[in-house]
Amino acid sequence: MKILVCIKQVPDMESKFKIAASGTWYDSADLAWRMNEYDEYAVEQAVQLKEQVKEADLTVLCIGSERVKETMKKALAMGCDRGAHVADDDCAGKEPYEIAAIIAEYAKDKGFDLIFTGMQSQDRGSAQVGVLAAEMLGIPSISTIVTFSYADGRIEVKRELEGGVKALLKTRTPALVTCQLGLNTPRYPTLPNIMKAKKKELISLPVADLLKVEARMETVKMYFPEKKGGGLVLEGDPGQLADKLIQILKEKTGVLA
């Protein structure tokens, strides 16, 4: 069996963000990074499969500068066989169909049984890149799974719906999943497994050779929303307080005419 999990690199998710001056992303400077938290439960989902299906081989894909291969490390570490680095110091400007035609362009000759992928990314959010990539490569697709089986080439999940609601679905390999929050608990690396990290095959592949595809859609303008009027703080005794709130309320609403 051959199993492909798709990660992004992104910042850490309590850094202050600045809009970057081309105004269509944020500025890269001064992030802390970390590998996509729903790309965490794919990459659990993909080793724990390789450990149930002993001769199955693991490949971890990611698409970016040489910064982001200290992510692919962490997955290595987590039990990943190898990585595929796609080089791209541009990623950021691509949108989703652009990276999930890479994705595609990149495993449609490989054999994949099983490719997974995050829900979606923390700092874009579009959840479209794997279904893309699975229509590409003309394999089902199944979203926001939350719990997942294998056997006899046949997968069984659960995927979550509106509500709390959940649909169980089953389908053939080779198939494409996309990773939700509750799937799992991602592992972390134990120190003798980030050092034989070390030691597996991480190649780089220039984007240009994988990219076939133009975009179909444009980033024009990134913004922080609009800050609104603060609240107003009363602070006194219960009966000043009182008469404050009925004054506002007179001054400034049509509440009490």
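Just so we're on the same page, rigid core means the largest C-alpha set that superposes within 1.5 Å between forms. What you see is a predicted model; the values in this text were computed from it and never measured. Numbering follows the first chain given and starts at 1. Compared with the form predicted in complex with its partner chain:
- The rigid-core alignment places the CA of residue 244 2 Å or more apart between the two forms.
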Given for the second form:
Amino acid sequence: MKILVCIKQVPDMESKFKIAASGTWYDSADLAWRMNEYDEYAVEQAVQLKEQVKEADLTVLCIGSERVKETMKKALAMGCDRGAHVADDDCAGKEPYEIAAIIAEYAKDKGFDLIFTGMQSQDRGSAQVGVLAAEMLGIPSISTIVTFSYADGRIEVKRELEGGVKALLKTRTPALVTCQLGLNTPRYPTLPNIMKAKKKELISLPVADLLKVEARMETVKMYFPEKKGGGLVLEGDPGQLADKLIQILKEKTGVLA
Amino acid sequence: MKILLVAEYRDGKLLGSAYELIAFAQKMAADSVMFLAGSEAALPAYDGRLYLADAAVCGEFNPDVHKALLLDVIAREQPEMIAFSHSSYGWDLAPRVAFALRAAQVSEVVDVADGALVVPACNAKLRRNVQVKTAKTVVTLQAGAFGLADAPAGTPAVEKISADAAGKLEFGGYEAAEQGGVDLSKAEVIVSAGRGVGKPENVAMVAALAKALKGEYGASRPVVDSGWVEHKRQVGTTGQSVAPKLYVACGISGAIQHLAGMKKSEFIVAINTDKDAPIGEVADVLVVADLKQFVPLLTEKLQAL
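Compare with the form predicted alone: the form predicted in complex with its partner chain:
Below is the whole assembly, all chains and molecules, this chain first.
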């Protein structure tokens, strides 16, 4: 069985963001980078599937600069067999359609039985790439899965709907699934596996070889949203803050009556 | 401009988001037509043309078939824009339709400004203005961003449609949300724990504050996914939607899915070390403090009242 998992490197969302000089994206300097949270579940599920079927080859694909190799090494340490790095210093400027086209171009003649992606990235959050890539490849896709099982060329999943309701779905492989938070418990790479990962194949492919489409939209401006509402901001000594808050709750709400 | 609005139907019911789509068309000052894979027994109040596919035949969730139905309607109506809700149905179906149309898709639109579509980025910490280069545009709209249509009224002119297409997915029905003993929607005070609590042991201090305020405690999604709090206490789009008299968000950054489930609360207090966290947008009071220090102090003072 051949499995592909697609991951993205994103800034830690707790970071202090600054707008880049271009005015159309955030500044990539002084940020802590990590694996997109949704993709951690995708990698874990792909590794679990590999462990289940035994005979499997699991490739992790990531698009970006040299910097993203660090995140790819984490995926390799979690259990992926090989890495395909699509070298692109302008990955942040690419829209979901271009990213999906790169993935589909890479995957089209490799015969993957299953492709895993996160359901969205934490920075762009379009929730398009996985489904688009599957449409390009002409294979079924199921988005936002919270359970996954595989047997004899068929997958059974639950996809998450609003209000905690789930829909049960089945399809045949080859297929693509996009993974929602909570799908599993992503493992922490152990030290021996981190060491082993250093020896795994990690090849770089120039993005120009895989990108054969043009962007259909562009970001013209990125900015911080205006603060609305003008809620009261309290800062200072915690003890005094607590007294102040109790005073406000007494005045503005009926809950302390 | 003409917009095709894609309404939703689940488990025999029309979803109220149809009126958000109508509000969007009103805001865009556009003509609209509507698509629904649903039932004649559950039609929206809408005074336009509605293309209705029978969900009993085409399925409630059957993306390949719904795509084929939509493409047929789009060929007949030639809308410049196709609008979905940014929901589990919409974000799944929209890319399929956009790809078939060779159209750009802009996800989770929250506003329209300077001729551009406005979308959030980085957990709603940032915004982006997006311009589209294709003749047709597919959009998904963030829940609540455009409000509800003013006084929805009218009876749609229904045109029944069907498709020959077969889907690649087999739908096996729904699984109801976990039922628990905690109905947060009835609580007057809710104190919720977010990722900022740091570790499972700290959930207890949030629960203690809830008790001191004679309320219930809840949690945001990451805390539930980590297994620190059970799902029946989750607040947000995939948990419970609540509107208590007082909502206290402890270490919750304010992802849109969480805000959607609690922003109607009468009074909102946020306790967070990050002054710029999006929760500040909806909070009446933002206490900039480490919750591990502040919450026990506040609890103690409340108990002494």
